[in-house]
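Just the one chain here, laid out as structure tokens, in the form predicted alone.
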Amino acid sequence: MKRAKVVVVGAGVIGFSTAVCIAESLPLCAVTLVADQFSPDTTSDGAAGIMFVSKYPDIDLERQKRWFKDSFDHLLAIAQSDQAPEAGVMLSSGCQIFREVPAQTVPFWADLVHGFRFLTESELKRFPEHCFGQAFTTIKCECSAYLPWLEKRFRRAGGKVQQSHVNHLQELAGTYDLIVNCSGLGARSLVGDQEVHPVRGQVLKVQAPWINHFIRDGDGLTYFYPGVHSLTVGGTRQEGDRRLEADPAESEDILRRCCLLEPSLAKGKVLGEWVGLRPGRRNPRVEREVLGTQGSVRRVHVVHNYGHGGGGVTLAWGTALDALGLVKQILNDTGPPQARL
């Protein structure tokens, strides 16, 4: 494997996961992560971080399953280690409930989480508006702790971090041999990907320590997930909405909906509100490309890894390993790095 200068663009959970995989697996490469925003100011920081995901329509199901398994195994190892408190990773048990029986009662990840089963009739009596449910144990990853933990791991592997704004990926071609694009919503401007669009999410942080199990409505809009220090209570999924300020009416509606599932939540203390823009896309983009640089005949190789929507935490490590594989392909396919004058 040849020496090369690699830059990863983006400091969310996809960016840092990918940067760690590259830096640890390719020690001969000099890896730099560049972003204009870092934790606690990334979209990932407010993510609920619970591990399960809807199926993407145009990606091979076995590939999606591998992404999920690789991510689950990675986070489970952390959850069962002495690093769990610092990394903000924990096992989490609960249920997902449906007003109508879904077309697929057993999701593709059912055999990868722990103890997947259907709720009994007795258990469903608690939710009179719902007729079907699934119970399982999965993993919750709190990115407000996990991202700083990943950054430390990246630096230990020799990685460098640079805070700066990138307008176009071509700006980096004169300095780096290979670019890894993990820019999330930023890919819309960085590479002109019009498929990427904002999906606004608003959640509350609530103190309710007596609630130990998560509940998620199958529509994905009403949920609460116990965490290390508080409950994440949501939510909204507003396509194309770029508002970053919290909407008091939406917070009130979120609490109302969640209290229908767990009445005791009305006694909880609201600690704060959070709004973020998920990088919506029909399918994540995990592939390689060659870009031409402006005013130069030199071309630059790019690996894309973005567009996960609400599945970023769930699939981050799996798609990072795929991106690492693409980086290895490029380094094996190309010759020695070009000299820069």
The other form holds:
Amino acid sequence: MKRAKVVVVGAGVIGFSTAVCIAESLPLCAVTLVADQFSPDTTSDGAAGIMFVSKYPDIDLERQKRWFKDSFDHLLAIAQSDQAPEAGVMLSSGCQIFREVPAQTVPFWADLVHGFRFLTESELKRFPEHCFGQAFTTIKCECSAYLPWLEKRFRRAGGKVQQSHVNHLQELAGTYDLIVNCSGLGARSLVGDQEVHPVRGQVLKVQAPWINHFIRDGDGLTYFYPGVHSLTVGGTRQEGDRRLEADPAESEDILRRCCLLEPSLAKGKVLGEWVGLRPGRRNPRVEREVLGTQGSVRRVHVVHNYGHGGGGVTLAWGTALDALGLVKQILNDTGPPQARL
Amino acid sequence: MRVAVIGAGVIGLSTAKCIYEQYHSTQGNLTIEVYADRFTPLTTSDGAAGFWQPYLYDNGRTEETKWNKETFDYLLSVLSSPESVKMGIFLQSGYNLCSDYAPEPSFKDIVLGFRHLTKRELEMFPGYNHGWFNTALMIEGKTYLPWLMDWLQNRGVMFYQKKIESFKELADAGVDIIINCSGVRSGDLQPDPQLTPGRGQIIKVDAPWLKHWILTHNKRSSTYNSPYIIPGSRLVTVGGVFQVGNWSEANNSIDHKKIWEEACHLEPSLKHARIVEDWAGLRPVRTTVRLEREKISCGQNDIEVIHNYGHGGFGLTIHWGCAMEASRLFGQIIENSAKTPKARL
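In place of the form predicted alone, output the structure of the form predicted together with the partner chain.
So here's everything in the complex, that chain up top.
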């Protein structure tokens, strides 16, 4: 029986999550993951990986809720299992604080995380410049551990991994029946999507084991997230900025802003700095497309799953499941009879 | 005015600090000496997880609730000072799980952000269908005690490694007031049928992905006889047992097995965690905390004793409130002696 040959482009959290979903659900497919960068060199690796997001403007709210819930349930099950340490997944409690009361005081994911509530007045006394806050328990997923763990799972499901650079998706059309495009920021050149743009983020890794709660300023610029071995302290949001080197002046400013929220952070030991380019886009692109190839009858089906901005880790599993659904659709609609499900 | 403190656990050291703070400027000739057979890191306070939480209910012992609250408020105020990290004090949130419905605990208005657990949260803990979430304080003995000793030594308090055999021994040596913080072995100085050891055993585990404490409460077992998992600044403390009348400080392999199996059932992520060490300690259990004055006649000399022992499994939780009360009693003694020429010291 001829198997459908699927290729997933990209080895970040979106690529590997999608590859695992496909390989595990569709044993009749031969799935190969191709990328030029792997952990620890992906954008996902430096991300704090804390689960909560801002709403995307143009995607149906029910779909965004489903993405969030699917991801949360998936990661919670790992956190509650003996796989948690190897996968780098843990529960994390903390709060988000605002200088002005936000238009939406209850975000769409409020009942999807645990124990969501507003901060009391006495709790807010700690933050004299902030007048509103939310407390909850959510999940943290550290990709430096999670990506290798996903790769193991992918290989166990029969997946193959290949390191190479792809210039155009059409290159792959000869070898594969279906392409899943999880190229993140790379989609800008790979598929010519001008909407994708870098949103630079700089963070520090700080050792301060006495800090157990995260605090994030609602403006998304000042935050710290306690992780397994260190805190991720940030940050910046610089649209269109492609600098990959850390800027020492920015590090100083990040520490200054965070110490205002948590003075004891000053006693922490700075372990290093990291810069990542979020694959910014107005909305993530999770949809199917058909690409024709030059002078050839052969069409290639593509499922896109990229452009998650700062919400990649948070929505990886949910969007991967959506992408899997699109893959199944394609295989059902158009695949060779042998690969029909 | 020569003061001797017996015991260098959290009770002895914090009481010494409190007395020094309140009286050293008004009592020109105040000297404080601390006598103990064990010092940090070998005291009961050192082995404890260092988690602030009283027993669920005070059963009418409202004074103890007051002292617990005073301690929490004091530690919370310290939290915002630059000393907090060096004192081993930090915040941590977590879960109190009950196998059945239970009334709200005595500390619900003392801790931060107290709320009931939601149904979805309880789904994480099969077998427990009721419980609460709150933010509490950690106060790690292995850090706090050295900090206290430093503080006291910098102010001229002398420390002696010596097991005091009787109050008379100190009275004969010229001590004016004894602060008796001798914990579980107070019976060696003065028989106390109400005092008994509550043996605990813990396992220290390397599991840095855990950031919440989890305490379980089963109607059938007493406090701390039910599994608990308390992450610290370096290692996670897993327990527990509470064996009344057991004086053994040796680690017991049957206890270890029970503790470990129950903890892994409660928190499956522990299954592959590295076990670092076991430790057993004796909680100084008493029907109530003994915090009172006693004048003891020792042959030629009468000596004033302030007893401050019997804090069970909540010594760190209650220490500051008790230290302040002991200090208040100390003030009474000084006032009385000032009024009575015969007892002038």
